[in-house]
Amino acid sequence: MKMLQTNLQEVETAADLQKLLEENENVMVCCGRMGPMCIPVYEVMEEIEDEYTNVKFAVMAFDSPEAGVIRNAPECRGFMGLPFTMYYKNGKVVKATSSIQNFKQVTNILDENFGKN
C-alpha cells in the first residue's frame, strides 16, 4: 500500500532499499511526508525521472518504522527540515540534503554525482 501518492516507486522496508541499493548504481531517495516542504521536490523527481535515465528515483514515507535508515543515517545527523533526500552511488551515500530543494538544487547535484546521460 502506497503511503505518499506520486508516481514515483516508493520504497517500503529496509530490506527494498537494500535491493533497490543493489540493483541500481546511482539512486535518490526523497524519505518524507505529503506535505509543503516535500511535494516540491517529488514534483521535481517525477519531471526528471525520463531526463536522468541512469538514476533511479524513489520515495520513501518518513513515518515509516522502515523509514529509521535514513533517519538515523549518520549523514542526516542534524537534519531539522523535511524531506531527508539521499543520494547513493554503488551503494554508498554520497550526499544527503534536508528540507527543500528545487530543480536547479536536485539536479545540480545529480550532475555533481552522476554525470549527466
Contents of the next structure:
Amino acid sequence: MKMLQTNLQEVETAADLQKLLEENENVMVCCGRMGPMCIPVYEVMEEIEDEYTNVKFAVMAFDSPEAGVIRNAPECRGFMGLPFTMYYKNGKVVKATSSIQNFKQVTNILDENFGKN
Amino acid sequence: MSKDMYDVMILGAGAAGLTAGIYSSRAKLNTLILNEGAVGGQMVLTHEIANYPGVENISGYALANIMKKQARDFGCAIKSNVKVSRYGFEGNVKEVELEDGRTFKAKTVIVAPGGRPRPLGIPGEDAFKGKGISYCATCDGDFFTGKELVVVGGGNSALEEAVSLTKYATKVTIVHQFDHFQAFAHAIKEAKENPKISFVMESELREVKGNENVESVVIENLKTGERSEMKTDGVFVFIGYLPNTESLQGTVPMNERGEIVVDPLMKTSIPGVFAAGDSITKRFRQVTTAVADGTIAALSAAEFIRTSEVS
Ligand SMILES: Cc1cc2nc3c(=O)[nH]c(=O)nc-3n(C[C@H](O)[C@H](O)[C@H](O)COP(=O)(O)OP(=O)(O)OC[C@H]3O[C@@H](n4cnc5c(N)ncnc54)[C@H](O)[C@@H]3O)c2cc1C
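Switching conditions: you have the form predicted on its own, so give me the form predicted in complex with the partner chain.
Every chain and every other molecule in the complex is listed next, the one we just looked at coming first.
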C-alpha cells in the first residue's frame, strides 16, 4: 500500500528496491514521511525528474517495515534526521544524506556522482 | 534567455504568494510565481492546521497543494526551486534575473518571501544537522528515545515541543537566553510541571560538539560569562523566525528587523511593488493573515495596472 502522497514512484518492498537498482544505473531514493523535512526533498525530486533522465527517482515510506533496508544500511549509521536519502550507482550506495536538503545540495550530489546530464 | 512579460510577478509561493496568484490569475491577469524553495513555504512545515476557517483539520502539505492547484487551474504559472540573482523594481517594467540567466518582466511585483527558522549560527550546527541537531520535534523526536536532549528557545514552540519530546527523551533541558519565557501561560505551566524538563536560564549555546553525532554542548551563562560543557545526545532549535529578505535589501523599504514596510493596501513606497505575508511589518503571522495580505496585494496590483493603463 502506498503511504506517501507524491508524484514520484513509490517503492513498497525491499525486493522492489532491489529490482529498481538492478534495472537502473543511477538511482536516488528518498526514504521519509509526509513531514516538513521530507516534503521539500520530494519536491526537488519532482522538479528535476524530467531533466535528469539518467537518474531514476523514487521514494520509500520510512515507517514501512520493508524500509529497514535503508534505515539499517551501514551508510545511515548515526543518522538522526528524516529523510534518509540514498544515491546508488550500479546497485552500490555512493552517497547518503540525513535530514532536509535543498535544490542545490541534491543537484550537486547528482552531478558529482552521476555526471552532469 | 527568455524575456517573458507578465502583468503580475509574485516572489514566493507560500500562503501569501499562492493566494495572490489565485486572485490575480482569476482576474485574468497574466501571472507568474517564482519560488525559491518548496511550494507551500512554511505551510508544509506544519503537520496539522486546525485554525484555518472552513477546514476542520488539514495537513499543511494538503492545504498548500490545494492552493497550488487552485492557482494553476486559474492559469497562474509557477516556477519553484529557482534562485533570484538580481531584482530591478524601479521603473515601469519590473525585472528579475535568475541564477541560470533567465529574466522575467512584469508590470507589477508582489514580494512574498515569508520567513524561515532562525538558526543558532554557532560552530557545529551545520556539521551535526540530521546527526543530532533538529528543527522539527514531530519529524525526528523518535530518534531520541531513551536519550537526553537540549531544547533551545523560550517561546511557545520551544516549550510545547520540549513537552512533546519528553514522550521519547529521558531528560530535556531547556536553554533560554532570558530569565523569563515569551510564551502563553499554559505552555509555561505545562513545561514547568513536567518532571523530565529542567531549565538553564539566561544562557546561550556557544558550540555543539561530537564525533559522528552530537555528544555535548557548550553553554555560556550570559550574566557571569562562565562557559560549561553539558553532555547531550541532541539539540532541538526553536528560536523564532527570520524574514527571508536579505537578498532584497536595498530593493524595497524595510524596518530594522528586515521586515518589508507596506501600507494597509500592501503597497510599498515603490510604485507597482507590493508585499504580503510573514515578511512584512506586522504583529500576527498566521496562514489566515498571509492569505488576507495576499488577497489585498493582488487586488491592489490589479487596481494599479487598471489605473496606470487609463492614465
Ligand atoms: C512549525 C510551524 C507551524 C505553524 N502552524 C500554524 C498553524 O497551525 N496555523 C496558522 O495559521 N499558521 C501557522 N504557522 C504560520 C504560517 O505557516 C505562516 O504564517 C504562513 O504560512 C506564512 O506564509 P507566507 O506566504 O508569508 O510565507 P512562507 O510560508 O514562508 O512562504 C514564502 C515562500 O517564498 C520563498 N522565498 C523566499 N525568498 C524568496 C525570494 N527571494 N524569491 C522567491 N521566493 C522566495 C520561500 O522559499 C517560501 O516557499 C506555522 C508556522 C510554522 C513554522
